[in-house]
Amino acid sequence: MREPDYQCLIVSDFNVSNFAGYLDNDPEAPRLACHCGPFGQVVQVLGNRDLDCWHSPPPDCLVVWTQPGRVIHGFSQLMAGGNVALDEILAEVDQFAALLAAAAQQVKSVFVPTWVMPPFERGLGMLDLKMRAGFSVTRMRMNLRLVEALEQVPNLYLLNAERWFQLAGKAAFNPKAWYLGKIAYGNDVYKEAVRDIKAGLRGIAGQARKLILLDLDDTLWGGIVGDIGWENLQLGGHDAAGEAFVDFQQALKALKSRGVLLGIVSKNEESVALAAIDEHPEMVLRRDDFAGWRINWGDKALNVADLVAELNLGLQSVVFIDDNPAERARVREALPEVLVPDWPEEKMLYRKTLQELACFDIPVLSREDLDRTQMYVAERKRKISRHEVGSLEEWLASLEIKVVVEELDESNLPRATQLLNKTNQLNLATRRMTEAELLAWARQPNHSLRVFRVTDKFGDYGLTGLASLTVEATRGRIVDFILSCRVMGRRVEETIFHHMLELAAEQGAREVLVEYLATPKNKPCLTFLESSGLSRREDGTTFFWKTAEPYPRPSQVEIEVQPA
């Protein structure tokens, strides 16, 4: 059996052995090895890192799952009929949040399910949401207070446990299991919790799916557009299935607004299919909502691979949705890294099936995520312009590329960390760090870290580059050099080196080393270094530059350095 990807510590005020068993044995990646803190000692475990459960072995992630009446004494008193002020209860919530925030500094990630109550607990009945001291309204305020108190803890994630209990229904709570074994919830609840926690861990590790590739006929609309014409498609209108297709498109557009790319792989005449997308009045998704497409009569597996390569993504980033089971089977067999969910025959289940997928979770939503589709649409226009201009140098000059340099700060830290942890190809050292670790590294003496935003006349690429520098005496070293594949080969690489080598010279470095650390995916970084103009040492992986001679700045790129 292979080694676990994460060591997980579970801290709870109820018996979590069943939950730990599901986490240990769930076949979905990542693989976890779980151990539980002492039963019922939540506050003691969170407040004392000298306990054995923190060291044998040290956990990578922490799950803190509590019941509101057992960890918040004031809420327990309220449920027993006591007269407890809301402010007193919320003050306890603040204390609990402080313990969670402190514990979060010891691990890479923390998951905290929200507080729930059994559905048979009616509280004050019809007054439970009307009176300030109602059980339900107090619990809601407690959860909201927890959200507010922990909002700025970057590696702590509150999970909506209410949804798990709704899905589990009557099986969510069993009083007999509680009295016999202090088992608070049913196994169906634990299964849903495992699903969300693993989706979260994949997202933190940069393994969320980034691209949905869609069929058209009987997937985005009802009917075969080439046979019946776009005017007769089943889409919108006073029709149950037509309404369902519109709702499905709206759900896809909502994912797009979160940074998930959409693409088309369809067996159709391209002109006919695009006319339907452009002209049908009930279409929610239009041409510029798609990062790319392959609309032809070729093999869908080949088209998927070709489009994914064009978008500079990996197959492990893709979800393929098609109503035809034969096409799904073909892609699933030919491209096993692609997620091909089973798709219902019933059109009215499309939106539900999409929203049940637990593969799009990401730990932070950056401006680049929100603008991702626009960036790909702009890239499509750049490629068209490439064929209209003569030489590469003329084309680059025509793009009017601008690089803006910023120091690392709180505003760009989330995106910088995302870039550090997710970029594989043009990545000098392939270091992986949390937001707190990256910020702490950058603030050390003699350390400098810069991020780079790139724009051109077609649009904004966003924050796409990162480089870091250390200087000791007269020798500098570029530690990180990272650039998104979206701007590779457009002289942005040389522009970043120009700035960083100039910065090193300003800090007294006479020579700057650049050490390439090979990984299975970062060969493009070595290729760039070999053509960068830097000198190369005999070991073949160390490059250097003498700062007495300025490193040339590409004439096609404008550079702007933002003040600190």
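Between two forms, the rigid core is the largest collection of C-alphas that superpose within 1.5 Å. Positions refer to the first chain, counted from 1. Note that this is a predicted model, so its numbers are computed, not measured. What changes on going to the form predicted together with its partner chain:
In the two-body rigid motion between these two forms, the C-alpha atoms of Met348 and Glu406 are best fitted by different superpositions. Rigid-body rotation of the smaller part against the larger part between these two forms amounts to 16 degrees, from C-alpha fits.
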The other form holds:
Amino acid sequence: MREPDYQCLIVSDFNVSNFAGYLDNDPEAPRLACHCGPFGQVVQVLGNRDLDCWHSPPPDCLVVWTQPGRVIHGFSQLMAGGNVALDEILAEVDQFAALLAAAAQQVKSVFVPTWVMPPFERGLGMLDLKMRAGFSVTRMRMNLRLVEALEQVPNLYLLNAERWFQLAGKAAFNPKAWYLGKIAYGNDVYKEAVRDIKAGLRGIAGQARKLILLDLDDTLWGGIVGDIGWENLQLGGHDAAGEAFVDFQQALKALKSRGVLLGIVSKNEESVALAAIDEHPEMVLRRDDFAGWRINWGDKALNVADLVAELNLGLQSVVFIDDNPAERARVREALPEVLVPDWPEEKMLYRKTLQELACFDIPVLSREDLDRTQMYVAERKRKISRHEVGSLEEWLASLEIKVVVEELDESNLPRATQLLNKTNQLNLATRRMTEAELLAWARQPNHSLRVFRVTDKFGDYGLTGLASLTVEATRGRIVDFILSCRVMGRRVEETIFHHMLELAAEQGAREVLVEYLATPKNKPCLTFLESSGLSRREDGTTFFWKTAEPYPRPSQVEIEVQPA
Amino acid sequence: MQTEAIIRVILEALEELNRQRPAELQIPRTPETVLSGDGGQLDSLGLVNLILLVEEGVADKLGVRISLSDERAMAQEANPFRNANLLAAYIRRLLEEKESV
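What I would like now is the form predicted together with its partner chain, since the data block earlier showed the form predicted alone; can you produce it?
Below is the entire complex, every chain and molecule, led by the chain shown above.
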């Protein structure tokens, strides 16, 4: 039996043994070892970190699952016919939220299912959503208050439990289970909860899928485009399956808008397939919605691997969708890390099947996530332009590259930390720090940290560079120099050095040292330093620059320094 | 025929219970496995879960609502929850009674 990836503490006001069992036994990654807090003592457990359940063993993640009528006393009074002011109930919700926020500081992540009521609870009937004291409207306000009170707690996630109950249907609640075993909900509810929590944990660990590779014929549209022409494809119009294909494309576009990349792997003539994408009036997805494609008659597994490499992603980031079971089997066998979901024959189930995939959850949406497809599209256009322009220098000049320099602040901190912790190749010191640690380091006296946004005429690369500097008396030291591989080799490296060495000179440094700390992956950084024009010491890994002479700024790159 | 169908329902319930149990506490899915009483595999919560799952299974598969959690079940001379065979025999008696009404 594999060691668990996380220790999970479940705190609840009902018997959660069944849920804990499913969570423990679920074969999907990550593996959890669950233990339950003392039954029915939610407030006591959340408020007292000396209790055994917090230490044996210390949990990495926490699930707090409560029933509205048990944890919020005012709500239970309301349900019993009492006259309780809404403000009193919401004040109790605030207290509960404060307990959750405090508990969140003890663990890496917290999951809190929203409050639900059994569907047989009719409340005040037709007045339940009309009167201020209706059960349903009060519960909705309680949930909303919880959302508002906790939205700033970065590692706490409220999960929409309503969905689990809808999926479980009649089996979601069984009063006998409550009276016989204090089991609040049906097993199907727990299984859905497990799926969502596991998807969340994978997202937090950076294991969400990032790329969907799609077949075209009978997947993105109905019919074989090479046989019938794009004019005759089943797509949109007054046709059930045609509408279903449009809906499927819209669901894919929605995923794209939250940072999931789309790509095409199809056996077709490329020109014919692209004409359909460009010309068909009912296509939702157009050429610029795709980060890349392989449209040819080659083996799909090879095409998947090739395209994934081009997009600089890992196979574990990929979902492959194809209506043809033989192609699915081929990719599944050749590339086991790729997620190949079983795909329905019925076209009208495509959208539902896509939306059921619990593999795209991510904990935060950064600007870079949202713009990711655009970056790949821009890169494709850059490559085309590279073939059209003569020398490298001419091409770089034609790109109209601009580097914007910013000081580290709360707004760019998450992305800066992500860059610090994920970049391996062009990374001088490969330091790994949390957001708080990075900010604290940057705010120390004599420390300077700058982040760099890069754009060119084709688009925005986003925040792709980071450099830091310390200056003691007349000696400066570049501590971090990090650049995303997306912009490597475009004179951005030299532009960053120009800026940082100028900054060091302003702060009194006459000489600036750059010490290369080798890792198995950061050889590209050494290669750059060797060609950078910096002088090299005898140890071979320390470079330096005398600031009496300005470090030259590449002529092809414009630089703009944002005021602090 | 009906007894076989009932035993299938009970074994499926055990399969579901096993999904909640650790590897070392998996219940062998046989009609003879001792489920409750001396040497039984189920604790009180496990028994509650079995009762609920079998009641649901009988309703779904055989279309009849029965109760296994009433006093009558608990007052049987031979523990009907001892193993799947005895539980199936007890359920069959309940179904026959319902049919004869």
